[in-house]
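In the block that follows, a single chain appears as structure tokens, in the form predicted alone.
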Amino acid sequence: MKLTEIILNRRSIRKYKNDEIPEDKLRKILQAGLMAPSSQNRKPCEFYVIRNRGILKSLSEAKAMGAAMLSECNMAIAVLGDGEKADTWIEDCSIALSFMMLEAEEQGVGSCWCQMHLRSSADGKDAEENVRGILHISAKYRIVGVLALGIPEQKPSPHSPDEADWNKVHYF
């Protein structure tokens, strides 16, 4: 596909078939992530590739809401940013996140990236904290979010062009 079909193409996917996705498409997705720029090309994301069904579950219950998905995927991969080696970690992160997610759906697998930086789980208690502790974590690492993976049960319409909003749009 070319790169605007991808953009069109790419959904959040929260309901999966229980389908293995193929060793070599998710080596693609983590190539693209790590091949992701970043700030003076200091490369601060770690990514944690969770295919565990207990991890997966309580990851599910790190934050209050929109983490189910977790639960119910194929795998998931937590994208972590070094706070010690760039301040830029959560830009950088987040760019990793979104090429691994642009490159999923070239694959052909569904993903929905889950937010934990800045999120709190039912009891109050701060979901990146959460996260660093079900995968036995160091403090040093911030958790910008978790990703996840698995075979679309349905494929929702792409996206339309006519669907942006030009009026967003500033030129000086």
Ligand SMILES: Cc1cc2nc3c(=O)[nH]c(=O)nc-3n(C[C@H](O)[C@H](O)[C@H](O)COP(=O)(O)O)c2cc1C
Given for the second form:
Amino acid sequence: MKLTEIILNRRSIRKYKNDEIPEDKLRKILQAGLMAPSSQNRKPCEFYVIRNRGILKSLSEAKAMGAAMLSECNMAIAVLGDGEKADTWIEDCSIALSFMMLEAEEQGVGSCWCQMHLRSSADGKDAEENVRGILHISAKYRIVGVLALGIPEQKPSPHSPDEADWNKVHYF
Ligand SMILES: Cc1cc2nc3c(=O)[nH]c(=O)nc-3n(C[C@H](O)[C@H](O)[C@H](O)COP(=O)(O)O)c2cc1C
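Show the other one: the form predicted in complex with the ligand, since we just had the form predicted alone.
Shown next: the complete complex, the earlier chain at its head.
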């Protein structure tokens, strides 16, 4: 697919088939994250691939709402940013997540970004801390998001170029 088509076709997918994601597709998705640009090329992102169902279930409860797909997906990639390595961890991890979503679309794999940073669980605990606890990660790592992945069970309609709100573009 051409990039323009990938951008229009990519939708958040929250329902998945039971099928496994082939290893070569996962590798291409990870490669996209690893190849994403970062400020001053500091590359502060680490990628945790999670297939263990118990861990996926725990992650789905790491925040109060909007994480249910993590217990149903085939696997998830938690994107961690080393806050000591780069003050741009939010930007760097966000770009890596975005690149992986686009490559997932190219590979026919459904994805959905699950926000953890700035969110909390039903019992009021910080979602990032919950994720660090579940994955036994040091406090220097920040968790921007967890990408749920799976072979799509649903096919939401692609975005149309007509949705672009050109009023948001300002020329000087
Ligand atoms: C920064 C960010 C955080 C998001 N967090 C969640 C989330 O926690 N749970 C969820 O179900 N979807 C989440 N999404 C997906 C958005 O809801 C979705 O991208 C948006 O509604 C547009 O739909 P589309 O992705 O199908 O184009 C997130 C997306 C972004 C970019």
